[in-house]
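Only one chain is shown below, in structure tokens, and it's the form predicted on its own.
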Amino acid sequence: MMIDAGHQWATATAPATVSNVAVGFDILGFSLGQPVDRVTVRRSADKGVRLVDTGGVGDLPGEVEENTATAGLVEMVADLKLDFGLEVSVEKGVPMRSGLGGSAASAVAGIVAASAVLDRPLSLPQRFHYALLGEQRVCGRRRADNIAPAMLGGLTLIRSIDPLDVVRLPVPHQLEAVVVEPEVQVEVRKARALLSDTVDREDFVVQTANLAGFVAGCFEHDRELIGRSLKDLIFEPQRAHLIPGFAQVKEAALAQGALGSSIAGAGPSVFALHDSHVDGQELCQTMIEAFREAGVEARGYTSPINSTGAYIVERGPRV
């Protein structure tokens, strides 16, 4: 993604994402076509970073050091010793605490927009570095499995954060996603704290084989192999109880013909991957109905895996 710089203001959009993808805890993620966050960054005569609009979302932090859209910008301004300030406005489209990378979308959109108003655009490693700071405000640690697909689009594998090593995996033709978001609250830090520090050796072997099978299935465009591999033996069982109706929703998705289904990120959203043999709208409705039968209201999204990632949608005149 090339970003020309030196504009008075710029607006960037970044998409919702699904991390972990069942078998790739903290290392796999893919981008959705909807929903998206939009962040506008404008040059200001007053130095520093100022958050001027959070889009009416009342529970977004108003302090620039705590808001995911601006936390990275604070350090960026200090590192670059800018002689101008930045005013930031956020339009939240990705729901908070949904497991769909809401913090990453804001962080990425903020950095991409800011890069367009600088005299010299940020390099890709710089954009990742500052976006990761925003993500860290939510989960307490640097994680790129939402940041990478939000930034680059597509399906990404995080081989390493330091040094940064991100691999875009091929997406088989007509592989699409359904995500259903129940009206349930799951805190990221709580969901992570539940995870055991130890892993059964046999489960580790099978999980590693499933991850390898999933990656191989993507390169070979083998949907059946992808479906056989999308089974999480380690982390999903530890978090499933946080989502009322999860087992029924997953069972319904698989019965409808989904290749696989699991928890999106830390939850509570549930995703399913499917190909052209399955109607995405019908699959989405089936999963919503399964939640309702469990006494939980939900809404859903259908989307191809979005190859675009974050980009500039509007920009002002050059400085």
The other form holds:
Number of protein chains: 2
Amino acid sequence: MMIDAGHQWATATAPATVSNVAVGFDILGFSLGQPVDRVTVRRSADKGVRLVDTGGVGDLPGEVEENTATAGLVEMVADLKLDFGLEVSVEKGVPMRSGLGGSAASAVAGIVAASAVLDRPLSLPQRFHYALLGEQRVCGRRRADNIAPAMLGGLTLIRSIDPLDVVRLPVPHQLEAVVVEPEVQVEVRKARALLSDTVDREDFVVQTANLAGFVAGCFEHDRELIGRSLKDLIFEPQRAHLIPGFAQVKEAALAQGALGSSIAGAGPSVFALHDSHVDGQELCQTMIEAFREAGVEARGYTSPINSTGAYIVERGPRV
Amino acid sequence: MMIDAGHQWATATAPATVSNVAVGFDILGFSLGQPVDRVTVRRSADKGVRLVDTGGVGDLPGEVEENTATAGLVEMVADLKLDFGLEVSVEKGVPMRSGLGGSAASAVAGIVAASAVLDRPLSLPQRFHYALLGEQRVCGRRRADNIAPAMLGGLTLIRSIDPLDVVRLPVPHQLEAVVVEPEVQVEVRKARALLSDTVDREDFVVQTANLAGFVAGCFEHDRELIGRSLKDLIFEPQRAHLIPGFAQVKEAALAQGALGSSIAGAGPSVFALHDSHVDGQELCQTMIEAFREAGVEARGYTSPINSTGAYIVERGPRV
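The form predicted together with another copy of the chain is what I want next, because the block you gave corresponds to the form predicted on its own; please supply it.
Below is the whole assembly, all chains and molecules, this chain first.
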């Protein structure tokens, strides 16, 4: 077996992701084909981790402990007692504070690239461990609902974080996603602070029924069941007001035949799922237009939700 | 196509059921092979519904509007404007107020038997409609988490009651249930009144993760995932004190290798799921013994959870 490690440098990519997915608050997430972050990690003689390029994105943290691409690597380097250092460059494709898992994408791409320059590659649990640490620095809490789909691709269920228990869910054929990102920013911590600490028991029953219906619909490739189930009656109503035009965008998506639509992560991006009866590009334009009518400029992405997770796109010679 | 209706009399059976199933409060239920209720419905010249035999169970309501076997039939007879009457006899096998869906079993057996004596049989949605009405009279609320598995058999998800949206979930091979019924009674309404009206948001996340894990485990026939997921951290702790010895019975079941154990419905019965690594009879004895050590006599049942739902066991000649 070839061990894919020990390279002088490696560049990894990890995609944007949509967490929560209407019915899976903090436990479901899926990956998008685009946009992606690319992180290059290079061995260096000087020990420690250095961030040599943050990709020209103005407000990205330059301190290695504060940037999600490197915060996990700092821990890894200490744990492994490496006798060499790591130079890290980030090409930021996933917008930050958009609800599209920007910090997870950097954290995952960073650890996947770093694994390829080590003498022995990290195990998957190790990669999760350090990516989670990196995300934790920025989000202030351990969460895997963007990390897991960014790492593995597709639709993932995080059954447990400690110990990590991630389940890949099957995705029905031709199920695709449209994500539209408005030019407004929602602070994740603020969006979470707004949430009620409790859930009404009757709402709990309806929401869990929809969650179970969604999971069953995925396994049975039953797009109608997925559509009937894709409704968030608990968290979406508490956050929708943070996103100008949200109601109109969602309504426009459903009117055009989307199976469901809700907030991507903590927002402000809005996603819709659809099958082949709906043209993704047209749906995307409709949602952008609905934002525009609400006075907000937006840009959109279309993607299958069964896309690839993180992988090495390029690497240098072996050490 | 033979229409299975128009018989002079028919006897139907419907099984005991376990609702909630640890992670599916109000939305999941599975059927047992035993015990069962048997209801016989006979055409009569006199119009209306008469309860001619309640099976000798002392405290079963004799009024047709108050007995779940007949309450739905009263509505049906009125809706269909039948020019004949129905005489109903109940053989009560499922104990009442045990948490094993006793009222649902009678309601379902009653409507399935009645359908066979009509000139045209009821559709499945009609049978659900009247069985739900029957159960509603006794429980005070519309609920289908015992009705659905009693009607269809196996493991069922009630995604919605209005409109009715029931999903059969696949059951892994060799997954079996043990149910132990202690000689204490829990009033369903009281058990519900005890519950908090709200659910802590952090508990919500863990419980929904386990629900999704359980459903995924069923589809993937992954008994370990089912076992890791079968934990109720919300409702079981609020009800456990109603059942003397519950903690010891559950602990004994898990110690003997059960995948999971929790309260059946609102209690007081306790169920455990296990696979072929565990002997169901031995597990049953262990759980009965644990109840006995807590000072409570109990009896038990073992059953596959993929058992048949309601069906006609015997019928008279056509009219």
